[in-house]
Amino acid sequence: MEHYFTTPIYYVNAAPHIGTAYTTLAADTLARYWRKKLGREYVRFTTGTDENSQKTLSAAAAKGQSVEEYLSEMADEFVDCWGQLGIDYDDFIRTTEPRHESTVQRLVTQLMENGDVYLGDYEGMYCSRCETFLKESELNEAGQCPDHLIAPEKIKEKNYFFRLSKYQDWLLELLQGGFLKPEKRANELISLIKNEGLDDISISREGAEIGIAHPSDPNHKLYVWTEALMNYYTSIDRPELNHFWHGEVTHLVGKDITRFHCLIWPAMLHSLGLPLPKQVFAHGFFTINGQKMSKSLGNAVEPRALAQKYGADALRIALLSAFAFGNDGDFSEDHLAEVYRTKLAGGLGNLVNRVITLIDKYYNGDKSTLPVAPAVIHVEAFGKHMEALELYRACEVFFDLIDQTNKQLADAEPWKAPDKQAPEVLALFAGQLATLEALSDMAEVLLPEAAKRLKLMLGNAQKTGERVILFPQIEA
């Protein structure tokens, strides 16, 4: 079956940082371990920009550029950060795109004849900075947005609505069967529409600056929070790629915008009759070294620099590994800088040298000399939390096999045995063997550029490969 994994969309109005950097690893991460097991031509991963937003006039005027040249920079911007941290994407979406446009107009159309969009008027709260429609359950004490701590504008309008009470029903039961992971972000929704229920919710903005406009209505826009989720339908909206929606779908998402993906979404879809994905993974948010990450505390990470220190490799891993994907944790240059020294270049750069060099030494790299190893019991537990989205346990069994392996060599000490063609000399070197193939294979998932260097030194079936250094010292 094929597998489509998608990030979010992201905002244009700042450069990527290490959180949007930790969502696209993540589905990167996800994709090449399916690429890897199926097929390429099996598996489809999607990113890109949402460019429709109000924030983006503001933006590209505070720099004094068109909105047209702002949007190119930016999301050139974004396209060369992935490019530098090795995220292997299939399609990067913008939706100023006019494939996007003929996709929503088309979808917004078929949601109005199946009754399903009706006008009505708004009177109520709107957020400008994360342009948001607002409850007054929703604001903070002080009746103000909880994300940006500023107070919403009061707005009286005409604008497109869609029935989303309507799914109410059918929405908590879709929650209920474990639609959104982690469960406790599920649990957030059921508690929100058991409690408050669901109102239908606005999908236009009348006379706003930057847009979609609606099929039937031009002096209205489509809101962003709209157009914006069926990029992930734009992306495949064309015959020879279609099938991939019927496959296993996986939105990879920030905890703070399950609302939009597994309410509004899903009852979109569901009325247009169309699949719904299989899965809304929900991750958590970092703190830098303890703090809130936010522009006013200078405290941003750009990824693009710490690629460009540690590698790319590095990077993905030590976020991967921080902690429990699905929940918040915290990351620092420290962390990442241990990770290097410690479990990639102190342990498995270590071990790799350590076992070709013998190889080489006692057998003149002549793997033919070597008995038969058993199966390297690590992979199949690897493939499992890897297909329960359970990054963090990967890296875990990634990294215990390492440490495992060198124990073994060192009290082993192969280098002290009188004779090397001894058995349990031979069967020490297979197993070695063994475990650095399985390691490469692991490592084509989570360090693809170091698994290149790594099959290189691991070379064919019959000899081993050239001596390469897998992760160079770093400078403090």
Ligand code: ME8
Second form
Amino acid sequence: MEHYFTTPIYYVNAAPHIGTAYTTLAADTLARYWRKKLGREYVRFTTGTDENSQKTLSAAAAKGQSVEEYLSEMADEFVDCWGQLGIDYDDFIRTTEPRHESTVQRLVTQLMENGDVYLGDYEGMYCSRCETFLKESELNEAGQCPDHLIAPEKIKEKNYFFRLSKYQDWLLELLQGGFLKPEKRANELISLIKNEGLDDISISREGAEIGIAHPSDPNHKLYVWTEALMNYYTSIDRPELNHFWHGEVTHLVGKDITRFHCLIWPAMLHSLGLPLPKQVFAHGFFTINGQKMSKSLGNAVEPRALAQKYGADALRIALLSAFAFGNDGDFSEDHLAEVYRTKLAGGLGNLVNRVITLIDKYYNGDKSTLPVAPAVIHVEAFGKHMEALELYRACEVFFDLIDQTNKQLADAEPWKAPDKQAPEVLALFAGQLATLEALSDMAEVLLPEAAKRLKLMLGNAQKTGERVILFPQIEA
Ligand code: ME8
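Mind giving me the form predicted in complex with this ligand, seeing as the form predicted alone was just shown?
All chains and molecules follow, beginning with the one already shown.
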């Protein structure tokens, strides 16, 4: 079975930050797990940028750039950042690419042919920061968008509408059946449907300056969210890649965008007669030192600087192990430094160094004389958690195994054994080595750069390899 993982495509009005890095690192980690298990050809992982947003216009103007210049500079920022974070995606999709326009126009034409789109009047509020139509009931007491604290624009225009209301009961059943995880997020949408019901939604803006043209009405541009969701299909909209849509598709998103991914998107796919993703997983939000991350507070953490200082591996595992995937939690550089010092340098680095040094010293690095060790049971738990999207638990298994193995070595004190060829000493080293092998396999998923160095140290079946430093000391 093929696996296809996606991240949201990010707006380019802000540089990548810890939040967007979190989703992208999570997707990359899952893709690495499955590639290792099934082979690269069975796995696809995509990310990209959401560029047809009204916000783009003002952001480009503020920088004195043309829209094209601004967009490509910002898309490059994301590509550069993901490169520095060790993200290995199969496709980076930009919604201003012709391939996306062509897929979107075809899909929208099909929605129209299916009778699910009609022209109507829209009168209401629009928040250009979240690119969302808002209901009166969604505004705060001051009549503002609750997320952006700005008054939404009042608009009255002709819009094309998608018949979302028609799919209400079907969506309710879908959500009750576990389409959106974790359950608490599904429950939010279930109550929304039960309490408020679903209205048809606008899928175009009349006279909008930016966006993909409506396929049959040139006065309209498609609403950015309508076409942005379709990026997931654009990426595999080629005969040789289309099979990924028939495998297990997992959309990873933050909890802020579940309505789009779990109401509008499945309803459109259903209307189009296309298979649904297996699941949408909505993770929680990071706060920074206890505060909401925001542009106005200026506390958005730049992931590249942290990756340069601590290494991309450390940033990845510190984020993924910070709290359960699905909960909210905090991020601080202190936490990252602590993970680096105790779990990586002091935990894994120390363990590998000690075991390899001792095997070199007592057995001249010759592994072939060691007995066969029993299988490492943690491997199974690690896989189980990865497959259940329990990234935090998978990290815990990894860290526990390191701690236990370090403890086993410290307790056994093989350096005090008078005979290094005694069966219990040989068995101890065989077990330790087998654990390092298991850890290096898990590290290929969780710490891809360090895993290469770890594999080098482990050498081949006969002999240990060269000594390298796994986690160098960080300058304060
Ligand atoms: O919503 N903690 O783009 P966006 C964790 N373009 N994750 C966070 C976060 C935080 N504090 N802040 C952001 C959009 N994220 C649309 C998506 S998809 C078809 C279109 C992550 O740039 C999280 O994944 O606002 C969230 O859902 C996403 O960034 C929103 O990114």
